[in-house]
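Next up is one chain by itself, shown in structure tokens, the form predicted alone.
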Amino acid sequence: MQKSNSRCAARRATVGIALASALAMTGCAAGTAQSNSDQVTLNTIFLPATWGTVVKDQLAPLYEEETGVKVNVELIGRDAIHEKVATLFAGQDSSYDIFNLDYNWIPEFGEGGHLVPLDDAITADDKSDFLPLALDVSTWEGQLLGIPQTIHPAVLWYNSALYSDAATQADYLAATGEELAAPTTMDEWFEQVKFFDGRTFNGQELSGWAAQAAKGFGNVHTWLSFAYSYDCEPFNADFTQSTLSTPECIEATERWAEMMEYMPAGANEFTYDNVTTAAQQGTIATAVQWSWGQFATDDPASSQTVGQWEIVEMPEGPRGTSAGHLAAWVISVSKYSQNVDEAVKFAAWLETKKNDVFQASNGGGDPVRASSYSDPELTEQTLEGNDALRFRRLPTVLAAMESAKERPFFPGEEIWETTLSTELSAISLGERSVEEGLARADEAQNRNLSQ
């Protein structure tokens, strides 16, 4: 993106401001940081999503115009990235100072002493301005190993067009003796999915509702919404035995299996990506998407739906509660770093709160500090050739993560989603009972707790 000369010289003021308070209250011990730092390189790697892209072609560059310290980003995909880092943990690499972690390596990289705490690198008063929630899961027994980057809970996202339009509404009222309205509880919504599959809108036939849903992390994070939702624990509170065989976990299996048969073609395969587009193809109703991904259905390059699409917490279960999954990203510093002190300035740097909004005006992934959900740059943003704000989503945003919950954050939640997953997998296709599946799932994780 282009940036006019007083937009450089306002970042350029910014960039000194957040050193010099850096300068002033980071001491960290581990490594050994360069004295001139025109001399420093720091390596880092990123998710490839836009919250490393906007870093790797925007703000390091800024970095280094302001300070010369040159700061290379290296883009790796999620699998990728811990395969990685924890290759060069096993090894106390020195190759790289800053890694982009998916919150829930936090415990497993944590636990195991590679993360350099940062609970220095930014004030209390300053800490403060962090949403609660994105602070707690950039914490590992009591020490801030990484400083949030982007939080985005999953919720429901609606189309606005087709809920408003006359003729929808009045087939829905004669078919349901309701008013058509964005769903707030399980109930309401899987009514609706039931009525719009298979429905023509704008020349789209319909599928009632999409998610992630492929094998791998993918159904196990769409999975977790409505579990939440449906008050099922998938372990006990220290983490030493497996639940999912609860009644009410296995109520949430039942519901989530049963809207499976009402997703597109293919569906057990959907990624990320794939909601996005059936989303931006208006070829569905309603999906379980992150917050943040709205931004790619307002695209008029790739988008025929502009504007449309509007989001909602996660409807409610049978006993009241609405909670969904929690995704979020942090920036954390190699204990194995030879620039430690460096590298913690940049982290710190990046996350001032000039920089959460520039990111998040930038594509960046939703903010993590509080001030940026009434910051004007973002709340007053309209959609160019569109009325619609750009930033529509905050409000619900911001109530979401009041009640979003993490995955189950232990340091073996890893290896915990890739079995959950299997069974998963398997119950989506048929392959295996609600029951049998989460039976089997507690066993396998049982045995990896014993071990």
The other form holds:
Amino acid sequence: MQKSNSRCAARRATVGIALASALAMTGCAAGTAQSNSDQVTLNTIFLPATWGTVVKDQLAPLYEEETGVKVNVELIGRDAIHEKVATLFAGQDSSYDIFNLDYNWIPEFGEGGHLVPLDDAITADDKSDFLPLALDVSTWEGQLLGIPQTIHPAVLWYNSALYSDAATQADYLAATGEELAAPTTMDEWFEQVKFFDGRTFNGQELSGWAAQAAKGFGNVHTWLSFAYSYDCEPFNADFTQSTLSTPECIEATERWAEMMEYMPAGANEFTYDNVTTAAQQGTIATAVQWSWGQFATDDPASSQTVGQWEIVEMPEGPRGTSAGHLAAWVISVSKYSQNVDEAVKFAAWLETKKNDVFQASNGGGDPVRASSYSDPELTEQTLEGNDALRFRRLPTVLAAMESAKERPFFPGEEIWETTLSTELSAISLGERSVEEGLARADEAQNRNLSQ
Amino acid sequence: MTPGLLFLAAVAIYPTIYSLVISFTRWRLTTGGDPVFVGFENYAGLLADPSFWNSVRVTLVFVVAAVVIEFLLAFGLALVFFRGLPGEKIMRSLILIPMLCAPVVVGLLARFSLEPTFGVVNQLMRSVGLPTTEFLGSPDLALPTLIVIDVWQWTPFLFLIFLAAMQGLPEEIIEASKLDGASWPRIIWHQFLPLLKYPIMVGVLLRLIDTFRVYDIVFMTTRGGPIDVTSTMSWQIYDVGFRSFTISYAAAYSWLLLLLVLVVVNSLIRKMVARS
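Having seen the form predicted alone, could you now give me the structure of the form predicted together with the partner chain?
Once more the chain from above appears, this time first in line as the rest of the complex follows.
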């Protein structure tokens, strides 16, 4: 009996080991870039924003048709991409070949030597067509570590229907003695925000403005546009010292915090989507939002304000500076990929002149090539059932790219955002004064830098 | 025996020892270098870090408030159901539903329900003339709201344990106490609580350990905010380990959390055993 039991146990153990091995093998195989006798398969991760879905649904199948190289596209959220990429790199894992990266991760992953230099992937002619700032934020220590896929500077949105409404214009003139027009300075904008807040337009009660304000990165990204327009530099030149307590940074933060009072209820939790929804519903007068987001307000299926939102560059601060904070996503190739050559080819192909226009035309973010901004395929498109130009924002985006500024471009940027975000959250909720919050952020960031 | 031990060593002992070892190093995953031994630097850094002490405070408030409220509610509900109610079976099933939901789902549900603009809770409040309330965005309300969510989800767990234990009590003891003229509160205090001591201990300890690890609800609702009022130790460990990728600092953080749980749970067990 005992013998039979032990035989039975041994058999069970053998089956168990076999099953575990099979599972492990299939599990490993599932994530590995495979190349059978004929076909190369590239595994990629993109953001589930429109530029990611365009790649997944349209460009990847097209590339397979043209070249025979199969491209699997996995769409995952921003934070999840950062987590996944960092852990894959730490394990020198070759499961994925290409990653869609937020540009502020380029120094972090570049410093670790995890990304393939792409300088030779595009020709010098091609390079000169890319927007200079888009290339700058894809480059770390002289090496191009990502091919820019989309850029979108923060710009000021305003509801043109509201601004051209005769009754509103008359009221504004009576209240301020000024003509109502898109604001060009921070003070002018603040006046307008206060004027609009609480008014009713088209049956909707308005808030003065909206912007990303959630703790994490949203409030930092909005604050940066204020900071830059007020000439605030969060760091010294070599990123060894946090400099948030300068008069310029304090002034910028005071204005940002003051203006937070004119955002809609629950604004402290506002993400990009909340701002877009408020714009689509017409419940805000102005917004600081990515340029590219305008396409969502022009979608008749979800927006009540089709064709109404216009954009201008960030209003000038007290010293005449206008500088929106830059957002951009790039396409990078993993150093651990087993198909580096094929991956580089695909990354470069995604941003050929033709595909840059194709992506923009399909809602996939604003173009990264200067020539795309004058391409008739974009500039002449009108909205369905509306005379407004679909890409009416492009001239302003191109102009904004001249003055837009990137996030502090150093390997510890992600940690810096987390640190600053907590203090900005405390300031906007009135839990700490501007000076105290910025001093604490300086202290915490300098502690991070010393570790 | 040996395969079992090997399995245990592979999935529990090795990672535990490994995390202890890296807690004495400086190691950031993204920089690509090897861990550098720094002794107790991470632990010293943590003890001098205000955000660490904030997370300890937040965790303790969350744990104590959630477990005490869950205990009181579950015990009360078990007493009500213990003597039988009309429609008892349906009500019991309804009470258990929250516990059956994944915490991530509960977090998502809470986030949408409590959203100030379109959330159902605020819509209901506005319909009866109450002002819009930022449950998850207010520094005063965010932590109490998370406690309420945890209580809503996990009271059924203690209820189930307490009810099963009560239904196992000998009926004669209750009858005898009644014959002696004892009131219900006296019966509960002098008979139920001593007799149910061990089920209560097991239930409360399980909840203590579980609430110390609270992470999913924080992740889905407040992400440690507003400011840092809901930044529990588990959340901070995630933040340090998987956003900043300072994996050695996160390991030290985890060991301090483990130490805290062990101290609290052990002292509770000792007290209860000593009293018995």
